[in-house]
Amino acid sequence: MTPEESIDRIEAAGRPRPQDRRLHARGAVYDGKFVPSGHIKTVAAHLTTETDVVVRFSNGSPKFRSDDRTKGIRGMAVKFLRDGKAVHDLVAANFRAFPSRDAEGFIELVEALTALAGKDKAKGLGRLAKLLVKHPESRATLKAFAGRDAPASFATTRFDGLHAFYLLDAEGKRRAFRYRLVPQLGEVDLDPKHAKTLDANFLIPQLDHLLTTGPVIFTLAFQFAEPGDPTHDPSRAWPEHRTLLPAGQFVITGRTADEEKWQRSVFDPTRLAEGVELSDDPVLRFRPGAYSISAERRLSAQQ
């Protein structure tokens, strides 16, 4: 499957607005800055200084107009800037692992859910059976992510960034890890009953009006990998004892003044400062393609 494919597969089960992102097309984009732990040893000065970011949390489904109380995938993207400029990118899900050792089987969950959502459930439901035939590495991660219920707000999801990648120190060690940020304020699930008073889009709305009380923030934390810990594959989890150090704080303050370049831009996972390196993860490598054709349909839509 090609980059290309991928988005065809997307537009056809999901239909996205033109003008809208393939997946996660519903967000809002936030200022915030990111304050360094002083814990993580390495070269990337994006780590190890304070710096300026932005944050997009989103719903990741491809309608516009999806329901933010029923259960799904939301997103958290974060930029680091330099005067203005993007230098790295990390995107993460509310995903505790891929879901899908590689892309194909990504887009067919995609496939899955989507078809779930809308009114042939039955065509989701065989579309899933035969996804989880097809790729048994789903089983674990699907079962665990179907157990809970929507998340109550994007301030109390953790998000995890599922690829590894190699941290790299001034003598030049590579250290591979893989990242999460975890909310301040706890996880917290949608309350089914709650959810029933609840406008279908209150995330982003509910998520302005707490930002006016004060910052929420975010921890990045780093999972590092022992040996045998797999880094090529992202469908599988590293396990929860391995080394888990704070790299610092996101402290998220209000809606961006700059909504609309960021809203046109990319947030790109293989977007690498230096001092951070690629995995051999295919999927990893996979998704910028599949991102670029992406941005030049909707930016193409926008004009």
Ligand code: HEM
Given for the second form:
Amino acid sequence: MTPEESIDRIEAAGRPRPQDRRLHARGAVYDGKFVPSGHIKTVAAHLTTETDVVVRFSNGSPKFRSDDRTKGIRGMAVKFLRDGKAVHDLVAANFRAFPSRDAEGFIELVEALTALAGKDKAKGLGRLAKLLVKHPESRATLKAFAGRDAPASFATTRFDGLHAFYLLDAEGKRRAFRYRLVPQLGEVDLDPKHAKTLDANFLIPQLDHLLTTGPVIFTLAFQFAEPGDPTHDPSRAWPEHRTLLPAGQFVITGRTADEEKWQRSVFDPTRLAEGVELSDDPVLRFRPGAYSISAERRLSAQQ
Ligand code: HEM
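Form predicted on its own done, so how does the form predicted in complex with this ligand look?
Every chain and every other molecule in the complex is listed next, the one we just looked at coming first.
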């Protein structure tokens, strides 16, 4: 499957509006800053100096009018800025492990989930059953995901980067890590009874309201691999007792004045500043091609 075919299949299954992202269609962009903890030794300057950031929170659905009250994928994407330009992106979701070890399995999951969310539930269940046979690595992640309710707020959701990357230190040593974004308010899922009282598009207005009372904070934490931990397979979480260090905090202050500019731009998980390198994960390497095609199509529909 090429990146172009993956976008064709997402479009056929999810029918996004032409002007929207093919996944994570509805989102809002916020200003903030990254405040380093001093615990991470690296040559990556964006992790060791206070840096401006923009953050896009999103509902993962290809549908702009998706329902925040139902469980599903939510995203948090961050751009570290230098002189107003992006130098490093983080693109994370509310999964603890990716539901597939390859891009094909992910597209099959999108096809199953969009069918389940639509009118043809039997088709969705059939697709999901097939996927679980073909991709046994998906079972544990999907079971854990199905067992949870929808997030109560973007500010109470943990987002994981899922792929391995390498961090370089001043001696030239490379250490494999995965990152996670941990909410200072703790993790809270939506009470299904309370969900009935909410609007389908409640997450963004609720975060806007919360920000009128003060900043919303996430810790950027790095989990470091031990020898033998897989760097190529995002469906396999590393043991929870691996060293976990806080790299710093994102302090999010309010909606950005440059909303249109950042909505148009791509949050690309392979945009890395000096000091951070890609791993051998094929899913990570597949993503930028798919994101560019999605961006090309949505931007040409906006003209
Ligand atoms: C083969 C794997 C994947 C494919 C094909 C895929 C596809 C896409 C596409 C087409 C977009 C819209 C891009 C745009 O128009 O700018 C997108 C956005 C996004 N994806 Fe993925 N994705 C994949 C894996 C992942 C993974 C592993 C994560 C989380 C770790 C993730 C999290 C996100 C988030 C948070 C956004 C929204 C970014 C923003 O706010 O601009 N995706 N994805």
